[in-house]
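A single chain comes next, written as structure tokens; it is the form predicted on its own.
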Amino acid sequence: MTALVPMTRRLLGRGLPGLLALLLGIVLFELIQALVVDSFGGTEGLGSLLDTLPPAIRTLARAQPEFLAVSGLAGYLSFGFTHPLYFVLACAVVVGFACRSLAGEMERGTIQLALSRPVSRARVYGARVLGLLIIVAALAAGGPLGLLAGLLYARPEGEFVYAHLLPTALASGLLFWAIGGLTLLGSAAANTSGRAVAWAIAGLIVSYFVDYFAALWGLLETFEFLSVFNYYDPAQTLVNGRLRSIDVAVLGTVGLVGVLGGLAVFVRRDLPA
């Protein structure tokens, strides 16, 4: 433990600048979203703007009055944490720290000083986990904290339960622990820190087309259970502060097989020269 602490310090303060920018962002992106619906005049200045949209664009952005007639303020709020904005920010994070701190590292042959000390490799690997939990932390605080200040801030016409944004962040935590431990096993595989990342972009891009479309096209809705976000839904941590338990599972197991096989390629691997 004593070695662990500082290699992920050492870790997180390498990209401490971009970190904190890309965090910064997703707060002042969930604030915005509270300062728009109270401009258009609360929920129903909301739902009035929805009812002229053609339903084609209705679908395709997931805005069904039926549903936000029902939910309310919450209802809109919880598309804040389903935009793709949303999606990039927070992914450039987690893929951009376990592919830099990992394949990076191999790439540049930096990770060959850790291991020239007394060091095993399970614990060098186990920094790189422990940084990404510290940063799947962040990832699920940043963006209900900032959602909380707008709220607290424009205080848009419409009821709210404050006490929900703790299940949202859960929700939030669990996929990007996900993502995480994926990319963490394409990093300790790869031996550059570009490959990794073109990995994590594919399987992410190919993970939310499945999960966007499969309600438009029945081919896809075979395979959505294979989409990580087919088991995260702020809708319903967010308006009804529930958390269904095989998403809890499904998203926790996943980051969990991610992160022990990253560890054994990892620690059977040779390292590139």
Second form
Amino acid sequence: MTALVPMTRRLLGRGLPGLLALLLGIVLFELIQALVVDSFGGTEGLGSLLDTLPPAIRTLARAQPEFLAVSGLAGYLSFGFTHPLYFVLACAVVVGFACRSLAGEMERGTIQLALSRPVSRARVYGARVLGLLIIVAALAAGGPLGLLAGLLYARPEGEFVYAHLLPTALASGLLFWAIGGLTLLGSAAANTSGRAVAWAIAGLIVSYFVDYFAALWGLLETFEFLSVFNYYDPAQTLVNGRLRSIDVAVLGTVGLVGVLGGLAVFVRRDLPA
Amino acid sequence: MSDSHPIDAAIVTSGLSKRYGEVEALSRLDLAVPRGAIYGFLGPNGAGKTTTIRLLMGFVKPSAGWATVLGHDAWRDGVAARRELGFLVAPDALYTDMTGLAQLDYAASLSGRPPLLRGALLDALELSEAALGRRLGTYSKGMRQKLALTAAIQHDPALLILDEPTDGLDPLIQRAFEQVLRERRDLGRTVFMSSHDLAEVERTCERVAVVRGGRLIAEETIVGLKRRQRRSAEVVFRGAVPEGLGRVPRVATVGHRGDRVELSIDGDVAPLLRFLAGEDVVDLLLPPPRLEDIFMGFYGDGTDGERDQDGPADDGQHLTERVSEGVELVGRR
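With the form predicted on its own done, generate the form predicted together with the partner chain in the same format.
What follows is the whole complex; the chain from before opens it.
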């Protein structure tokens, strides 16, 4: 335990400026959602605007008119949690940390500082998992907190249940936990951070577009269950406050399998020269 | 585990091997590093020195054989093995965004032991407090090396594993560091170090192992190696060269110019000196044996890189040649 804390602090401290900048970006992005809805004249004005968008773009934004018609303000605000920019910012944090802290440290040799001391590989890996959990928690909280600040500032028209921000934070946290766990597995297996990042980005792009095109192309519906994004539905959590247990189970398990798989790889592998 | 090595050895390896795909980086290394000694580990680039050290540290898993460090298996029981160990991390592998002091504190926190020797080491290596307050990104190579050395030794480990410890240090600091090692040795600590600086090894180490092409080709005390080394001598006689010179054991005449004779001595010089004591000698030139000459004798007939590429096919022949030269070799197949 004594080694776990300084190692985790070191890992988080090393990329702290970048981490804070990206977190701030997420907070501001969600904060702006409330201001945007207000500036378009509330839900009615934004609904008219969305009606003019092509179906594919509405699908990309996960803005189905029939859903929005009944979901009101919360439904519109959920766009902020499915927007590609939100994913890019959040995934940059998760993937960046998981790749830098393990594959990056093996590549640079800095991991030898810990592994030349009486610290087990499992504990060295555990520091990465603890760091990932802290980052996931920060990301999960960052978006809803930004949205809360925006709502309190702009006070747009429409009903909104603030308590629904909690399951939304949990849903986001589970998604980033799953992505982080899988990335950590890749990071444990890679010799360079560049390779680990490439694997993670490739996996995310495939996963995202399988989920996206499945709504447009029936053939891909068969494979939709393979995408982590299939188990992430912030519109449901923000509108109804409901988090499906299957989503919790799948994302939680995927993250855990990734983390444990990474541990199994890391404790057996040779460190790169 | 084999019981052919001393139980109290700080490091023991038996049949230790490492393959990377088709490349055999280390082949059946048998080694016993006695406690309380400064032990040199020599070899050219690519000989297997760093691979051996990485195996001892548990950074890589042996393909065959085993290694124990302070009685613990280096791979399976690495945490216990590293409890009393100090390892010199490459200066490039330090965190450049940390200050020197934060780096030392971080290393100490992972060691779980107080940095008792930090002050003395910083004094010996001339690393100032002002420098410790700066980020490592501003350090020169030599300063990083000093910091890495301090981080390795500050908790007074029973065994030090150092890969090129004086690389980047100026000669004065180098000498000061050698003194630090001798002091550690005198207190019963063990030092296992690889180095390209043969003069440094000669000054500090009692015993050396020499590797080439991933194989151990010699393991001996430096005194023993020197004693067995073929040496040259030049003797100037007053008058004719005595006839009995040719019958002195282990001495061969290789040149003769008037009253001056060039000799080749295989091993011990005592028989020659006893013979010369009864003769009318004007001058005797007997240069001391140098580790560098011995080392070059091992490597002078080819490059190590070629051996790495070609594999160990001619190794048996190589060993036989060395044995015939009178150097005790302990290469194992």
